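Just the one chain here, laid out as structure tokens, in the form predicted on its own.
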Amino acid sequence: MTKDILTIKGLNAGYGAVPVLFDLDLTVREGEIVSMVGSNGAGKTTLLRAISRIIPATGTMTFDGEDLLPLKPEGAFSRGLVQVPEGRQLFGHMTVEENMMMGANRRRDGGVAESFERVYALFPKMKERRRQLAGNMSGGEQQMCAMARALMANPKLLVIDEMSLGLAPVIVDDLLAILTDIRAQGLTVLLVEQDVFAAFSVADRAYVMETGRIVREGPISELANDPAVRDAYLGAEH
């Protein structure tokens, strides 16, 4: 049995008067691929705030064993909570191996030319690109860089937001593919989506948010199948 590295236990968070989460419970096992799909305004981003430590938290989250909530972001990301934010975020002044390194700057293990090479073979297009400008580079090869430099820092848990957002689907196929090599090598992913084909392609589980609260969750084969995701995301033809 694989173990819990992200447990979610009555969630509640927002901004400041206004609340966004309700009572939220949520489990990602080791080397699995789970995925958040809802609209847009159902609270994912917000979850993904709240589980980076960028926004207070009430209830019970578990990083690996140690609670999340006393953390700040960067007592997240060194323990292994790492984030690829929607829109990417990137230096766009640095170059693509540049932006890479970003992603290292908290490591002291030694291993950051063998983590190069590994994540340059799951995007040889960045080692083709490595001394351009992150700025002047197409929208999926940013989505690219951006994945990278978060692998680069050695996560635990890897957690992208809205991968797809803005992309052409034939790109959005090649990273969904790189996530299937991603979770090969035994790493644990929790893609935040809109696009509910590309996140059930690839997930092993999944959770529906609407305003704010869990309303399924599941097995893939068993949600794709459910009459009322089917009807609300999917399309009464699939």
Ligand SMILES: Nc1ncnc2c1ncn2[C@@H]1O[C@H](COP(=O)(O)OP(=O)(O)OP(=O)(O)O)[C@@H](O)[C@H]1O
The other form holds:
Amino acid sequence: MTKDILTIKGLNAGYGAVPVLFDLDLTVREGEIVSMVGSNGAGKTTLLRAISRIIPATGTMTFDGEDLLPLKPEGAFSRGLVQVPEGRQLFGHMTVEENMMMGANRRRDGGVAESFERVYALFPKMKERRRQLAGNMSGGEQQMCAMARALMANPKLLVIDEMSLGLAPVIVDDLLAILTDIRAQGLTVLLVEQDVFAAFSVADRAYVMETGRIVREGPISELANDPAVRDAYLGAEH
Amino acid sequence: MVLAQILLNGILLGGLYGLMALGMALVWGVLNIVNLSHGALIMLGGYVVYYLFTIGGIDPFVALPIAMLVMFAVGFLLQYYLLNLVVRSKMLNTLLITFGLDVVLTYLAQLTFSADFRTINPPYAGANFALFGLTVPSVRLAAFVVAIVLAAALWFLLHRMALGRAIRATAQNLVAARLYGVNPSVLYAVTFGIGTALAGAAGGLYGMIANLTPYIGASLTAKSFVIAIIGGLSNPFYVIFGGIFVGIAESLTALYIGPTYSDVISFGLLVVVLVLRPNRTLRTS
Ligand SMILES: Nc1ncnc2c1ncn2[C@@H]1O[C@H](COP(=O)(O)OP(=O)(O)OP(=O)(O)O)[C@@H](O)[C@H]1O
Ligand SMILES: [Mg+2]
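What would the structure be for the form predicted in complex with this ligand, given that what you showed me was the form predicted on its own?
What follows is the whole complex; the chain from before opens it.
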């Protein structure tokens, strides 16, 4: 009954002649947190680049009922497909507020002031730091700033790449709690993570990727008890 | 008194120098292109104002904004169809292609405008007034004011407007800019267009206080390059200060050492600056 916001079928993508993703299927439904896990070099970031239309791809990709493949990155962005990239990629010499304004770059709906309030309510620290240069903040603050910037675009689907990378566990927990809040407000999230524990703690469903292919998928309750997944990704911590 | 007059002349001329360098610094900082055809674009802007004045009968200061629009279009098209091929590629590629462009523009200007000297000579060209015992040439003062106003406008664009924010964002992080709705080819073309429009304004003002020929480009490129390095690429007002610095230095050189050396002095200053501040950052922010 909930509709699909992102549907991917038979996706192939890579860099020049080097294929990275093979015949990949993925669905994200409205209101879900879906997570994509997999080890280094599995192709997670490559998938997100294909979704955001940064790299060419073949197959079918539908976003909110519209064919995603012919769109340019700015087209995907202005339709509400918004990415928090790996490594945050902030505009380091701009203030937190200016970074957030870049998130609202393409909005013409007059709701930017209201978004500022809503996002500052989620990230009170960003309100305190709004005049600070983004490049001068700690890793956790930078991740918050990157998420705040993305939320300013009023996304239909928020795609996050390696949210937890390089952050202390307490900060990761904070961010996960915020993600849950954001979802409660109705936002759909695709969360790419190497930290399977973190990902599974907030997601409804997950996909497991290995060398460019989906090898497992299902609800978290199922995957967390799947012996293969436990051995490969949750083993050390169980 | 002579010294004060010389300083005043240097400051007024330096404002114009700063304006010349403004577009070069913008393009360098955002696109990482050291535009060797920048002086030729200044020259072109000078001719646009010249013809608007002589054929169109438009006052040269009124013609400036028109020339800026024309030059914006020229710059936009050059970047979109030609220079986007080399943007963010190796420095040598950008130097080669803009050097080629300089040669082509100079040659076309010679064919179209002939090699004769031209001056934009409105009725008030020689006007001046006295202030504290100094002679203030009106046109040079106006040129100085225009330079300051345009630097302020550029600052406002970059720091207070959505377009400028996108320009700075793209200079700082191309990956993120693309993910956040910026189309780099268009943004680069707009940026180069703005740089070219500024060059055009500088050319129009230059034509009111010096001779226009198709060959002025190379030395103006060199001067703009030196000023961009002295002023840095981060703040339009620093570029104007850089221009004023060079303007004063040139005037003093002409007075104390001899007028023939005033062209050499800007490179002397460049060497001094590079020695004193070798790791001066040229990043835009
Ligand atoms: N720009 C690029 N050009 C060529 N190959 C690339 C490029 N980026 C990534 N690759 C290759 O594509 C494959 C998948 O990389 P990708 O970054 O998508 O993996 P990942 O799952 O995101 O890994 P990580 O968990 O380390 O972020 C790797 O083999 C990588 O070497
Ligand atoms: Mg990755």
